[in-house]
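Take a look at this single chain in structure tokens; it is the form predicted on its own.
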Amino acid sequence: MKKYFIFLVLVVLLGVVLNSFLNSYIQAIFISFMINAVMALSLNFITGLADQFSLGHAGLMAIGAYTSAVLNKEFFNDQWIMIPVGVLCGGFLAAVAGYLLSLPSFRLKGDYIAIVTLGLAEIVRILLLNWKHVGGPRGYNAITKFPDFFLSYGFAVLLLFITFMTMYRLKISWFGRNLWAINEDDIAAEVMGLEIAKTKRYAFTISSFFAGLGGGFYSHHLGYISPGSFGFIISVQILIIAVLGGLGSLSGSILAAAILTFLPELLRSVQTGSLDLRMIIYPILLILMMILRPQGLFGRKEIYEFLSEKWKTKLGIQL
């Protein structure tokens, strides 16, 4: 209980500092970091634990974003207090879409799953592009936002905390052990009586739900969304964060989200004339990371396991 109290105090202090001493640009970056972390956690759950390569998270994010935005504008009369309800509805609709997608496709493996999920993302994007009621290619604007930064920050922290704790509890539960078994050797897991397709389906549905939550909050954070906001590159960016942190490491996904959200902004000042060196330095750093540490920052371990192992090694203690 004590550690949760300390965490709460630190979160409140950070919010006070951001709200009182930093400008809206930095505040927006912090919110974006937490949204990226939620999306990376949801993808890591299915890709890192169950070894299902998904490229459809942008589509699930779009479902959550448009659902929450439309509900709040047309049914909740633009009341900011109803934003959590809209976000939750977006998560549930994304979960339904993920479940329906998994019914015919989760007997496939590897690259085939990636192609199917990519197809989902493109179908969602094209439907939104041609749906005039939600703006079509012009996008959907004037979406309700929280009235001040502190409320938006508090909701983002709560969403990230709930996502991480849910994923972590599932990871260390019997369900998470089943996913690890599928990851290691799905044939051996099936021989032992594990229902492979059913387990993967549940995992993808859970992952889709949290992707929808992240997308729902994303729409209320920006106040404007369009089909172009959920293109293929968004799925790739989420995947990069998950891989960089370490597939299977939830705390690694949060750290990687922080690095890949703040680093491009820090590199904005590195520019020579019309040449944006930021777009050269950034990919070089990613390539070096993949060469020097291909398993990601923490591999499959959580941060406390990783640090504990490092200290034991330094002290010469046998593991």
Contents of the next structure:
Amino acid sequence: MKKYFIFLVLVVLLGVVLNSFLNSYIQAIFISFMINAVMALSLNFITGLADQFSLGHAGLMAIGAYTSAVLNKEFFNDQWIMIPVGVLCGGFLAAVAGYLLSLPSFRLKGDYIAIVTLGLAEIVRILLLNWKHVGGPRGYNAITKFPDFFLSYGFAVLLLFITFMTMYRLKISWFGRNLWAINEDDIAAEVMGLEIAKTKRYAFTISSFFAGLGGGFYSHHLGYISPGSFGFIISVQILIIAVLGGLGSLSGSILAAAILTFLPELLRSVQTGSLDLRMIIYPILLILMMILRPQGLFGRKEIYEFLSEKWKTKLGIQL
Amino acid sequence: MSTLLSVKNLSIQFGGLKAVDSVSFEINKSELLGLIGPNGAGKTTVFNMISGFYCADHGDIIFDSENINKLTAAQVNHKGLARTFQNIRLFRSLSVVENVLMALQQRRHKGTFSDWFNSLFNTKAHQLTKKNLDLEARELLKIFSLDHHSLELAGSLSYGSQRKLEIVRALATKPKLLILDEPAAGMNHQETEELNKLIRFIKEKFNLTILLIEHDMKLVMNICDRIVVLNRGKKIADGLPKDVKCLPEVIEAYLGKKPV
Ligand SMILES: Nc1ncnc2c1ncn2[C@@H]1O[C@H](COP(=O)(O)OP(=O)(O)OP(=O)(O)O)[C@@H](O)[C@H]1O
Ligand SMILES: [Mg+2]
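Provide the structure of the form predicted together with its partner chain, given the form predicted on its own shown above.
All chains and molecules follow, beginning with the one already shown.
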């Protein structure tokens, strides 16, 4: 219990600092970081733990985003108090989409899944482009927002916390072990009596749910979404975060989300005139990373696994 | 004596090749049956059909008086049938104990609502189950004196230990029938001796019926109660080791025809 209390105090402290001493630009970056972290966790659950390469997470995010945005604006009378309900509905709809997609496609293996998920994302994007009621290509704007930063921040932290805890608890449980086993050798896993397709389906549905939540909150954070906000490049960016942090490492995903959200913003300061050094430094860093640590920052491990035994007991972490 | 597994007229064809051609045999409860034959005789293919990987073109597989023809590999395992592989298939980058746990937990966690709830909220019940599974896995490893390796990665074990671990993992699913595909392949003389003892031991200890494919004739003749011989997909002999050994068809299959 104590560690959760300390965590809460730290979170509130950070919130107060952000709220009272820093400008809205930096506040927005912090929230973006948390959304990116949720998305990367969601992808890592399916790609890192279950070895199912997904290139369609932006599509699931779009489902969550549009669902929540439309519900709040048109059915919930634009009241911020209803935002969590909208976001939750967005998560559920994304989960349904993910489940339906997984029904036929988890007979496929490996890279074919990437193609199917990419297909889903494109279908969603094109449907949205042609759906006039939500603005088509112009996008959907004036989406319900939280009235102040503190609420928005609190919701983001809660979302990230729930996402992380769910995935972490599942990772260290029987379900996570089943996923590892499939990842290692699916034939052997099946012979042990594990129904592989079903297990993968569950993993994909859970992952989709959180992608939907992330997308839902994203729409309320920005107040404006368009089909272009959920293009292929977004799926790739989410993938880059997950890979940088280490496929299979949840804490790695959060750290990588922080790095890849803050770094480009920090690098803005080195921008001089027309020469955009940012676009040179950023890819060079990624390439260096690939050469020096191809398994990602943490590999498959969680951050505490790098601690010594003494610290582990001190922090009350046991496996 | 009652029959545990009976295979009737089993056939499968790959393209033009009749890999298994109308093979029938039976295994009685607590019997140790050897399945032998030269390379490419179709032994592994028979195993693959029994364990649910290939669907036979013709014939029936009756296990415990139930037809298991159409079941998937996972369902076959649930009926009480476990196997190992000719080429070892461990979860290599999982630890030794995790390998066993993965097999053990399949009976405990079927993905019910309470399974999900307990692991999400890390309840007392969940912690207890976890502890018990862990104890059970370690006990099992101890029997096979693999316990001091339990935290090492499965892939880093010596070859003989990996074979052993694969057997432990299969046993952890609590089978009635254990199918071993060339467990002595690649083992040296001493390791084979140990394996010989091990197989006898687990058969008694876990009250098992065992179906064994093996090339090592000494091992087969030593421990099998009965032997079935395959050649080119067909069964050519079925009987006691000492009788089968002397049959001209069997000698011919292994050594070729005597010049006249
Ligand atoms: N999936 C498959 N597709 C095509 N041919 C196959 C397949 N599986 C097995 N075969 C063929 O069937 C025949 C029997 O193979 P099998 O592996 O059952 O032999 P085996 O008796 O186990 O031999 P070994 O002692 O070498 O393991 C071989 O000719 C093999 O090439
Ligand atoms: Mg074989």
